[in-house]
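Presented as structure tokens, the chain that follows is alone, the form predicted on its own.
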Amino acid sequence: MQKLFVPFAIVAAAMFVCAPFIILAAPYESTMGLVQKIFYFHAPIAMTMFVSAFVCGIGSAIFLFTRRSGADRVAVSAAELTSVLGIIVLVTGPLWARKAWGVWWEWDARLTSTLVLWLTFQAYLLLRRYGGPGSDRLAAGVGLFGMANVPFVYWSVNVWRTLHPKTSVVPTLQPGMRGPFWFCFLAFILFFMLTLHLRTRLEKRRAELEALYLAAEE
């Protein structure tokens, strides 16, 4: 990954530069018009947040069963990224909702469950910082719980009546919208992978520095 980091970073930067032009060229939605184009950021970021939550959960599971420190580093790094991506989702969603629905926030199943998912990863990070001895294992359990929530958040629109459209929207996008959407999704996934790599390396260096401090004290 280290050798490919720079080429991937260049590709990701180029994709983010091109994304606004590709989105601008996409056809307008018949009822919402221009404001609908926030969809090309909001939905891919939400999907990337789901991927990040799964990475955290899988890393947490590996750490719980094997005690591999590398898996723990990936889990805590993914938890931080899930938190950041969640903030973006919870901001871009109301910006779109205000124009589309006439309200900034509605306590429907998708919005509420997304907020709960985000709060779950805040709990994970708070445990890691202030939980004391054993907090890494306790936080790993929270990470697993957060991952288990992802299918619930995704499928909630198909079970309850919500203002959000059902999950069939993306597969049925018209051709002019499908390409820009998947282009943006790939851009965010690539950005996530690069950021996760950097954050995991930083966590490894932090652990090494902490070990040096402990050795010096002894």
Contents of the next structure:
Amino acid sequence: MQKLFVPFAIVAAAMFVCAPFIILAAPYESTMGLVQKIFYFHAPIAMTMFVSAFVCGIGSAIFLFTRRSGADRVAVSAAELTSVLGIIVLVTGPLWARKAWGVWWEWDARLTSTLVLWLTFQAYLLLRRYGGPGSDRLAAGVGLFGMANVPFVYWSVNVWRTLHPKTSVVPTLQPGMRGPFWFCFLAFILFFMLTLHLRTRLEKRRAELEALYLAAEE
Amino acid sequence: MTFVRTIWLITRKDLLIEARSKEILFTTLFFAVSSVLVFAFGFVREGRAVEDAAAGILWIAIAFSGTLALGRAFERERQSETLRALMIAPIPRPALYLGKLLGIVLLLAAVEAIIVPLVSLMFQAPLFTHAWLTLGLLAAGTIGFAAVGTLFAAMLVRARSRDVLLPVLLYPITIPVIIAGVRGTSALLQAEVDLPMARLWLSMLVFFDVVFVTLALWTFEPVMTE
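Okay, that is the form predicted on its own; can I get the form predicted together with the partner chain now?
Up next: the whole complex, starting with the chain shown before.
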């Protein structure tokens, strides 16, 4: 991964430079017009966020049952990324909603479950930050529960309310829109993997530094 | 010592301590009644509660007082390190979890026995016309909430700022239970009672209970082991 990091970073940067032009070239949606273009960022980031949440959940589960600290480092990095990506999703969503539905927020299934997921990972980070010693294992329990909870939150809010375009929109996109969408998704996934790698490495360095301090004290 | 007997002994211990001081029961109950009162100021227009408010008020009161009871119940175990003593005891960890869970559920049931009639009277909510369904929703909802709550409260015993972290962790995770409880109850309270809807939410609650209890039993041991 270390060797591949620079070339991948260059590819990701190039993709982000190209993205606006590709999105510009994509056909206009008939009813929403220009506003719909936010979709190429909003939906891929949301998908990346869910990937990130699952990475955190799986990392937490592995850490909880095997005590491998590497898994915990991946989990905490993924949780932070979930939180950042979640903020972007929760900002771009209302911007689009204001134009498309006329309101900033709707208590719809996808919106509510995204907010709940984001809150869960905020709770995870709060626990790690303020929980004191041993909170890494407690947070892993929260991460595991948070991941397992995603489908239930989604399901229960879905019975409650639904307004957001269905996820089945994605496979039925017209060809001109499908290309830019998957391009953006790839760009974001690549970006996610790179930042996750960087963040995990930072966490590893921090653990090493801590071990060195402890060794020096003794 | 059999598994079931261990569960009962732990529950009995909690209930005995509670029966002697009645601290958690009285404080939680009073807190539940006060929160119902506070909600009344928000949701009563011209002497009558807004439509659908009763179910929400009832469940929020249960969730709030449940959080309080969980925090207190485990604070008690933290003093003199009795939880550690329980963890050292040669008993299966799942039995320990289930024993604590049962204790919390019984405590909340006692609180609900007072606030459900109270909400029913104060908000003209016909909670007793379909008593069995109401009872089922309350039981399943309380178990689901307490299943997650017992795990989190137990693991937070060792953490700093546990008082504020418990609700922060608990509410996002228990949202499916709260939604199912509120919607199921309000299906019973609307002008035209929607029985199939209430049954649907009840079955969802039972499903959540099974998943949450299984997950909690599964994670209790690794989370609690120091």
